[in-house]
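Encoded as structure tokens, the following chain is the form predicted on its own, with no partner shown.
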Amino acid sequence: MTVDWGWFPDHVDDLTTLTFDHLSTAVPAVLFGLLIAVPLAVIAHRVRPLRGVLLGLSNVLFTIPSIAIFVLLLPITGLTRTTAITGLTIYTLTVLLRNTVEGLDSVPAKAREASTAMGARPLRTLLTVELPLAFPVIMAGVRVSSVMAISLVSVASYIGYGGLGQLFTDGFQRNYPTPVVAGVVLSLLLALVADAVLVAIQWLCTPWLRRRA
């Protein structure tokens, strides 16, 4: 496989546009997934009979092939970015929901009891005690789902919103490996940068862990 290095300087603008397009699909998917997963995880944690149902349903959705999800969504949302974001959000839910439930499960019962003894209501206990203590486990899920979303955006090139995945399609159609190499390298760099940013956010948001270390 021969890479045409002269291709890169001539396509800097295209690569930049596709990179931002890639992020504009992956980032909302993770954010929406988190907004949906946290309330569901709280319900699954507190209402035990629903725990297996919610986790099982998320696992079933995860087994659906990504292209199939996009095809199923097309009659509803059409050939739009909404279809790509919705499909990716469904995929992030499994990881985010399970990690959030496990994070809430890991909160010591004494911490909850102390908050209740101080007169805190259940919602305040959740926001000021349970979620902060569960934050490291939740962030682990966010990191995994972010890398997964970045990698799966390329599949959305099937509906025209694949970001860097369009380089794969272009390269394969023309039997020209250079765009494929560019897409692989940039996708990998995006995943590494996203993971590093999330690690930094977790480090900044958990000062008690820094003091303990």
Given for the second form:
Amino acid sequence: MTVDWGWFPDHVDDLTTLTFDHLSTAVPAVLFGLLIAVPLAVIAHRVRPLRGVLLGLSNVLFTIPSIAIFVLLLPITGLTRTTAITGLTIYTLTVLLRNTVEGLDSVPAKAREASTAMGARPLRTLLTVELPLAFPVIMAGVRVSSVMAISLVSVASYIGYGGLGQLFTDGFQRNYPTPVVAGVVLSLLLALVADAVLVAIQWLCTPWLRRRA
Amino acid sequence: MIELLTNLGHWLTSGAQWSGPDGIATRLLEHLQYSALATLVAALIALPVGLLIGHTGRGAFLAINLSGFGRALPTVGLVTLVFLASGLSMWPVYVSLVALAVPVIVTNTYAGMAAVDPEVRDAARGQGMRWHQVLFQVELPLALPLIMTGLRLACTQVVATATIAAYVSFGGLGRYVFDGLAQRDLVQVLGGAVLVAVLAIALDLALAAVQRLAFRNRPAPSQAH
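Structure of the form predicted in complex with the partner chain, please, following the form predicted on its own?
Once more the chain from above appears, this time first in line as the rest of the complex follows.
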């Protein structure tokens, strides 16, 4: 199996397009995942009986093969990017929900009580005390789910929205390894860069953790 | 929706669907075989590595970041690559499943070993225990719950991903997903997905039961915080 280096200069434009394509599926998926997971986590954190149900349900979703999720969404959303994004969103939910609940759990009861004692309503306590303190644990979940989403986008190539995953299908059909190698390497790099960007965002957003060091 | 579920019920319960060389029973066994072998090989590779890194403390950076790399590796790409390199064989399936499971097991094994109280380790050494005695009689038992968590997680992911065996024309429950996809037969896809999910959950519960049974003489671990 040899890599045909001459292929790369001719396909820079394609690779750029596919990389952006890849990101425009993965990024919305993680954002929608957060939009759904955070409110659910708050509910799971406050209402104990629902906690097991919600976490259990999200664990079950995680066991469904990713290809099947995309195919099952086809009759609802068709051959569109929405299908790819929705499928990935479902996948990010497990990690995001679990980490957000754990993050809220890790907030010291005293911090919460102090906030209440100062007259803050529950919503204000949540937004200004609990979520900021839970932020590092939530971000750990965002990092894991982003890396996962970026590697899983390629599965959506079966429905035509696989981003860099299209290169796998292409190489598979033509029995030509070069695009496959390019796809794997770029997908790995993209995950690495995304992770680094998220670490930087976390560093910028948590100045109180920096002063301690 | 209701119609789909009714059809799914028929599909899952009809006797004809369960028997024969492409029946559910055969596919289930194939799926179980791929998953079990891959998880076993992964454990044989990953457990010694994780234990060694945890015991010596060397290579901790690798152990921590390996699981990130494992998550970042696109499985479909890896399967395709190994397929193009090796031709029609089981290699693509096993290589990608093992590559998926090894990082999870290494990271969790290391995490379990790292969580062992250093004072306990020192006490064991102070009593004159040799390194292998410290490892197997002190560290390993203490790290076992987290090691089991890693094995369970790896098993779940392998079972869900073993679906790709069908992508390179082998069997397993993925057959229903890919054949259903090719035939636009949604009931078949859904049936395959449900079976994979049920298998993954059943195996996880079984491993959890084994874990409980093995630790029944131990006091319940104190909850964090």
